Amino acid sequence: MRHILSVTVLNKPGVLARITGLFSRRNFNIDSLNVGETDNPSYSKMTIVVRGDDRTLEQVKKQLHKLINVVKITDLEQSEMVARDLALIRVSCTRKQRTEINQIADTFRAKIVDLSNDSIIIEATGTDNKIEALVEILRDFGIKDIVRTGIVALSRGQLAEKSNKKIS
């Protein structure tokens, strides 16, 4: 099953490393994983996509615990988040499949970013599924490089609010 932790740290040097080593330590996969300040310098926030069952989830939770520059875990649930993931698809294309294309991209909302002789560049945001259905769609004409972000989620409005007290 997978679960998306949102991890509120203090922004130091060397903490993503003390998190990633707690994982490869414990033998835990880490599907995906983003980090960013948040709008207080002072703190960065972590998505962290793993696979387990409840019982892998809750000893991956007490461990982050642990950690000094853990402040918060939140294991999001999927109907109370909103989650997104950003991909840059490379792909073969000759001024004939452009059209198709570009088609294919709108239909997916996804835009053009850069066009070539030879290959055009689509930036698709969305949930991963989404990523993944345009994905297979375009391997018909030939991914030449692709790049994602893997997920960023927060909770959803009222429940946010009530879940996250004020970092200062």
Second form
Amino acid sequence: MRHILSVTVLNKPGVLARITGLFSRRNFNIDSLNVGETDNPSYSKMTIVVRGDDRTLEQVKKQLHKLINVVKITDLEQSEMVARDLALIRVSCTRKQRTEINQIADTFRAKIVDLSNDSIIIEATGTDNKIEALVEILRDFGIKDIVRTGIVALSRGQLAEKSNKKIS
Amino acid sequence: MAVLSGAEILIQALIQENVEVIFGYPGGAVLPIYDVLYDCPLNHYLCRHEQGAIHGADGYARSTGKVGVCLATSGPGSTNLVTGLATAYMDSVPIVAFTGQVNSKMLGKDAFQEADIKGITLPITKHNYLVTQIEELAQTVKEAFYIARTGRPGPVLIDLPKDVMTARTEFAYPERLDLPGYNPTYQGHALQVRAAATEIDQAERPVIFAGGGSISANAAPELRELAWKANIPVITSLMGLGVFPENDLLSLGMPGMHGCRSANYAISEADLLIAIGVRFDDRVTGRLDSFAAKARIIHIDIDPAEISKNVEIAIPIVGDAKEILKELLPLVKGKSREKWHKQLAEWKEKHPLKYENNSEEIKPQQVIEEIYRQTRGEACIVTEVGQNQMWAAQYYQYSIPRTYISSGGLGTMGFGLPASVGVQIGRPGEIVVNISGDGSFQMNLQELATLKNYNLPVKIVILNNSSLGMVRQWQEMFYDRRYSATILTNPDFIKLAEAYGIFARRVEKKEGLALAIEKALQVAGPALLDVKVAQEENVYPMVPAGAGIKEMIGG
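Could you switch over to the form predicted in complex with the partner chain, since the one displayed so far is the form predicted alone?
And the full complex, kicking off with our chain again.
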């Protein structure tokens, strides 16, 4: 089972090492981890994607809570959050192929952000499924390099949350 | 406001935290601190190794319930604390350790005696700090003491660059804490407490299983009242020894790998296990799927992460054991549970702890029994690790909390002698006996100098079987008696002790044992007994690794 945790931490030196060290020591698996400052520079927010059964997840959350610099942990349920992954993909591209690749990018609502004689960089944002689908299609042209942020996620607003529950 | 140096602020902060005793070892990076210590009201005890200093602080903390404090220099001084921090972390002992560090401008440049002790100790401290600004110093010390002693206690390390110690600023001890991510729960959830009371009243075969957490919460009076009021038998883990009087009729002793058969059988047959301040260590549970298989488990613990970590819990109550038991007591009814107690009495009668004592040689168990007799069960017993630790747990009857001091979780050989330094300092006037083995003793024997230096009347009793007994026992049982690297060629321990100016006697015959112990206890200062015991004596009963706790051999 995959879970997405949103973790608010104090923006102190070494806090990332505390989190990653905990995961490796307790033998928990991380799929991806993303960290950035919040609107308050004293706090950072991490989005951690972990794999494990419910009991493992319970332990992950409790052990994270024990870290003094961890302030809040939210387990984002699939239906109540917005999750995005950003990818920059450098694809081999001759002049002739430019139109076709541009069309593909359009279809995925991705952007061309750099162009050279033999390659092109595409910026794509979306769910990780969408990005993987795009990567699959671009493979035919030859992917020269790829970099991804891993998932960042936020829970939806309270009103949306409630209506979501009603629908389900 | 007074303008003080970092080192002066540090000492003032310690005084504000009611620290009386520091265990330490000087060095280049902590020179400014030692200069202030020279004429300050704190008692600094110079150990002979930084590992000795931190185990000393640990023994002091375990035996008094106060926060232990130690101080070491940068680089090797700080890395020598690592084993001590891991030991304290595993057993949830409140310690604040200070380490010197190179000048903050030199950090990361591989300066002389630089080590990234904050990075190294991340997974073995409750929290740690590197102070790079003198303005943060006082606040950091306040936080460290608060974190170390509250919630689930544990060691906290503060790394102090030398230039921060010599910089100057205005000093006022902060009154407020700023820890938005730290908020331990003390009060148990009322509904859960009520549910626990109902379960207890309904149970036909309940057992209380008390561990180190019940001692650190000072919950012995409430725990005893619960047992006596509701007529529930009590099992104490190695770390919980002393929380319930072992000579009480309701006591079933220690469970687990070298526990009493009656305790292991009781856990296996119980319909309700009331676990208080325990963490279900593998040495207690044996094979997990057969542990307390017939029981529902109530788990009272201050650390929510311990709930259902190893064993599935029916009723968790997170909070302070003392507070929760106070809430629980009036809700629980008295009940006779005759059938259960008849069964327990039968097991106790049929399976007492026992050993053969008909040979010429002195048996180690007999040594412990004799110390128990002569100290009337009132001594602080500080053990090393291995067979000596198990025999000291089995054959001394503990009835006072904080009188069995031992490295339970990490199993640190060489812990006992330096820890007994701290125990004796924390409890002056009381009898402190370090039960040792010839292997463990040699791991930190430099602390003999500390004992002599401060004339601490610790009595060291070496159960000398010229071997690393516990490992040898496993080799005998599971490795076809191939005693690989476990038979020791030892120095003359008597001459060694005498070189330190410490009274010492060798005991080789049974007849001389009682008198030698008497003499050692009478000596005003420290004393050492080198007791030659049967080499191939094993600790029984025993649950083989990976087996269920009912499947005991021997004893």
